[in-house]
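One chain follows as structure tokens, the form predicted on its own.
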Amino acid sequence: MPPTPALPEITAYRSVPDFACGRIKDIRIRWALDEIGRAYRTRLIGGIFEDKAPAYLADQPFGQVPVYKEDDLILFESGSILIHIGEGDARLLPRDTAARGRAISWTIAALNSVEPMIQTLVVLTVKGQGTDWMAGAIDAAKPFAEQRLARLSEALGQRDWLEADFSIGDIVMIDVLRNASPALLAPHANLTAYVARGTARPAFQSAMAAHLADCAVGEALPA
């Protein structure tokens, strides 16, 4: 019999501040693997703000998570990892060339066109607490996020998912939108419903539970 392939490995932080708990990008990879019923293992690394070891930086030049290892393959950046996982299962990435291309386009759009706008507001809110510049900075950045969300809302319309079928594009987009404040999403009922629909999926629920369990283990480990 051929040897049983090793489980893919995902890295996750061992120490996450309260404001980031449940918001780290290893959730996206866990979610994708849970959607297709593929087991995996996690490796906890240093805290989110800690310097990383040279060996880890060789795998992930920016010291972030997740790193994904599968046999001899080592990948970083959640979008790249999701495309790789999707290539192996049509439930995440359609086999039809046109539908596959659209799903990848939405994945990149979530990462490049939507997430930076929302993440800017998150960073300003977290880092600007107690400063006299926070309100002005948020007022300057908020219209860009509002415009992107309005365009996304129009594109989604009344569909359940970004395209005909759920895909890695939805995994990334929903995870990105989870970081938006409720007030930012409030003008777009279809986006609010879209996020609720995605996060109600059993695979998202199990991915989040696993992420939170690893956070709890990390907190209990010695420094």
Ligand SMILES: N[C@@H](CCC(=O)N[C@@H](CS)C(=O)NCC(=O)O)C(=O)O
Contents of the next structure:
Amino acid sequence: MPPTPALPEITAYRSVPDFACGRIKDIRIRWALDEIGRAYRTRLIGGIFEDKAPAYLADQPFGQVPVYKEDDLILFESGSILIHIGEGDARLLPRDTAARGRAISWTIAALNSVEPMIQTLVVLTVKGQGTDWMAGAIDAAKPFAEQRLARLSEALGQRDWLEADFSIGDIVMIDVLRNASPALLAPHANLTAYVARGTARPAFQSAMAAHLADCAVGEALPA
Ligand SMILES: N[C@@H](CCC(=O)N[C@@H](CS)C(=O)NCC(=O)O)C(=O)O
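If the one shown is the form predicted on its own, what is the structure of the form predicted together with the named molecule?
Let us now look at the entire complex, which starts with that chain.
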């Protein structure tokens, strides 16, 4: 009998501040694997703000989560990991060249055109608390996020997913939109419904439950 292949491994943090728990990007990878019923294991690497060991930096040059390992393959960047997983399963990435290209375009768009705008507002909100510059900085950054969400809303229209079929593009876009403030999404009922539709999927629910369980590990450790 051929040897049983090792389970893919995802890194996650065992300790994150409350506001970040539920928002770390290993969720994207867990979600994709749960969509296709593929088992995985997690390797907990410590606290989000702790220095990373040199061996970890060799795998992920920026010291971030997630890293994905599968046999000899070591990947970093959630988008690259999702494309790899999708390449192995048409339920996440269509085989048809044109449809596959569109799904990858949406994956990159989520990471490169939408996430930076939303992430900027999150950082300004967290780091600007109590400062006299926060309101002005948010005023300056917000129109960029509003414009991207308006365009995304138009592109999605009344469809369930970004293209005909659910794909890795939806996984990453929905995860990006989860970090937008409710006020930012509020003008776009279709985007709010899109996030609700995606996060209601059983695979998202199971991924989130596993993520939250790992987030809580740090709390259970002796101080
Ligand atoms: N572009 C990276 C971003 C990963 C990322 O931002 N990870 C965060 C947690 S959600 C992290 O590990 N932050 C710690 C740090 O940047 O030092 C990806 O998509 O994988």
